[in-house]
Protein chains: 2
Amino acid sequence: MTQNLDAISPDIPSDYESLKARISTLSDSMPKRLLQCARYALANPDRIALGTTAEIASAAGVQPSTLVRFAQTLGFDGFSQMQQIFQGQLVGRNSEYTERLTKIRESGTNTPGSILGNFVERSKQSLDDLLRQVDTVALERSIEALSAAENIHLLGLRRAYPVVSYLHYTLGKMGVRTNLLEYTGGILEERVQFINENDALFVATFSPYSPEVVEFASKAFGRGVSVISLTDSVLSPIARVSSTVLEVNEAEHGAFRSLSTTMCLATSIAVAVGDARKWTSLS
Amino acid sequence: MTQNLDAISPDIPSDYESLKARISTLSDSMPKRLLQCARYALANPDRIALGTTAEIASAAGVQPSTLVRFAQTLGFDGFSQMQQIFQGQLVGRNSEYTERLTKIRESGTNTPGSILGNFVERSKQSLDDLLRQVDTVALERSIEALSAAENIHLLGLRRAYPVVSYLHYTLGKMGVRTNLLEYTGGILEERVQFINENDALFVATFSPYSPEVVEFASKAFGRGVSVISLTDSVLSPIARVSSTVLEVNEAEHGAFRSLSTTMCLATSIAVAVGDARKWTSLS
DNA sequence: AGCAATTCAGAAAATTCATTCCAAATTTAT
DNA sequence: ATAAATTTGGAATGAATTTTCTGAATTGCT
């Protein structure tokens, strides 16, 4: 009886795309736990494809039975039937991926896909380099300096602006207030006076190094402020006026650079500083 | 415990590559049925990864128990253990990755270096996932829409702000002027009226989705504006009010996410749009 | 050809798994 | 505030799956 009705009305999704679509539409009317399943499934399709109900359930923080109910809500008989869709996606994607990779490698055509592929490849390379070449001593000194600072000031223009802007946000989220120095005409220099000796200045600047930024850092450094700089070469003019220099070689495609690697380092710094501050400044 | 035993007994392949190597070396001295397994496994790795012993056995023309013996011949405890290697290959998670991550995790302490290591590994994985999961159709449609737009408006707050901010910069460098919508209190909504039908709105928003952003996009979409959104899930409220949705699963470490992958995609979009515009709008 | 060692198929056992069920808890409607 | 309906956790169940075991078949050796 029920089976007949089920078979008629909600025909089951037959591929991953329609499954996603259905989850998306049904998610509105889903109770808490089922929504939790929905979120987990969309965020970890691979684990759904390969895991057992027990494993997945514990990873998603629900009961195995909830997973089954989730699958049934979507129109499947049970979990296993839903799992097959995820498995199909996994296999198809795998073959597509290798195909895509070879296409990227051989054809120089500038399709959006190949541009992306190129950036991905180079970014991975660049991340590897970062981990291999990073100066851990400098990194640790940076964290220390930032953790110990009374106030943290952040400066970065143009390409470096998103980096400091994200640091500002992330550190803020961790309860570390920072002063993001936005560029508002020639007034920048005047603000050096508001930075005092116990503060730290974090500066990011890349290849056509903004003179204003270097100038600003120089003045702060001259005043005895701890200057931590993030740049792309030790030859950067900022290096001369920094207490600590962090170097990043960003991935590039033609004349354009991604910010993947830089962001990775920046985020790590933020988390490390947040961690360090948590222990020292715990009220 | 188990690790010690594993390490002592004929060390088991931890990688699909080394597994293949072992199969091919041992296959010389394999009896008929085991050879049959070997051949089938190498020819149908996906089915080994996903099937049950019964299914695979019948497909390969052997008994389930033979499959188990086959796995044991290669040094595994049983079939299931071998299957994991095939699964890892399918997901694209090779042993180096997991090895490094466990090494990082084992070191336990949150030293700056280990935090960075963690972010680097996860970002690399996340980049791989991006290339695997990216919806090329959506990507191409996004590029088209952005290239064809009279004006491009960019919107993103909090964690998404660095992304649009970088897009603003990069597109500007390529001669594509964009309108970066900064948040200045409640005035945001009023600005919808300055966006017209031939424009495109690029919106980025992530997990605690800013209602203002969604609201803004919704209004623009309602006015017939082409809305391209960059978000982290199809469950994102922005998906409903977008012409095209680009999904990114960013790497995370604890509660904190890097922006590496997102930045990689954003940069690719910028370059692709810049390319496309170059040909159409060459004066 | 005859014997020993190895390999095999198939059944049996042990384990794990997906699913169902029900009482408790929570939400919704009245 | 109370009752009804829905949702949830967790145990129970029955099915399925991996693995072991054993006698038969095959192979290799003399």
Given for the second form:
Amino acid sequence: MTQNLDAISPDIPSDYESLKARISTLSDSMPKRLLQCARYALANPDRIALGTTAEIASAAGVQPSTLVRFAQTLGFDGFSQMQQIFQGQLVGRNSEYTERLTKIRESGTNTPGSILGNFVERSKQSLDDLLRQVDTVALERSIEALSAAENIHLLGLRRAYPVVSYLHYTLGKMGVRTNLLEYTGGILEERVQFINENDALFVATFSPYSPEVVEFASKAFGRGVSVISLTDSVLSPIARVSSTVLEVNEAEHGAFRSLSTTMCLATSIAVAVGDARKWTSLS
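Switch over from the form predicted in complex with the DNA to the form predicted on its own, please.
Just the single chain follows, nothing else.
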């Protein structure tokens, strides 16, 4: 059942985490344009913090008035008040990132060294954000579910495929039973029947999200399977069909995003699951 936006408590989010939680709560009831604002804001928090209303509206593909309405829907008087929350989440960040990136850009971005430098600095920023913002409760739940599973099924397509492929390799080296699901058209959908309630399904998908992955996860979730998802937004369609959601964001350089932070989180998950399995086998 969807909620009436007017019936939601008008309490104003006090920080970025409570703002994300509020967006997640209201997303089911948001009209299309407001939901478009929400997705853009969560995917681009730095741009929301530093841009003008006109610039942000243009980038998000909406009218400035829609941004104002979006902010008011969340309980703020206007866009500027909401923007302060996004600006606040930047306070803890080391300003040297911006300074270093500026120097790299000034030295010329067409050289291999400059491109590498940009990606390194962006990766440092994303790793810092992960350490500060990771949901440790969700992380612990994920490790518990994966450690207790008889079999761990792994699914990720396109940009997310290297993540699940690496998990398959690393967990396998530690003796954990895994099954890397390959996409071969309709055959993928048929494989959901071989996943039972004692197994776990780990899926990874990032914007614009793979509909095949979401559909497969939905069917597994409907069968009572524990679904752990790794994605880039609490508004990702995969979140609605997951037992536990792990959120990770990669800072971009131009139109490209690396997988450095995502792979760091994936490695941590693999090591933690392997360690938990080892102690379980000894008890």
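Numbering follows the first chain given and starts at 1. Every value quoted in this text rests on a predicted model; they were computed, and no experiment measured them. In this text, rigid core is short for the largest set of C-alphas that superpose within 1.5 Å between two forms.
A.B. asks: Does the distance between the two CA positions of N118 reach 2 Å or more between these two forms, the core being superposed?
C.D. replies: N118: C-alpha displaced by less than 2 Å between these two forms.
A.B. asks: Does I269 count as moved between these two forms, where moved means a C-alpha shift of 2 angstroms or more after fitting the rigid core?
C.D. replies: After core superposition, the C-alpha of I269 moves less than 2 Å between these two forms.
A.B. asks: How about M82 - superposed on the rigid core, does its CA move between these two forms by 2 Å or more?
C.D. replies: Where the cores coincide, M82 still shows a C-alpha shift between these two forms that is 2 Å or more.
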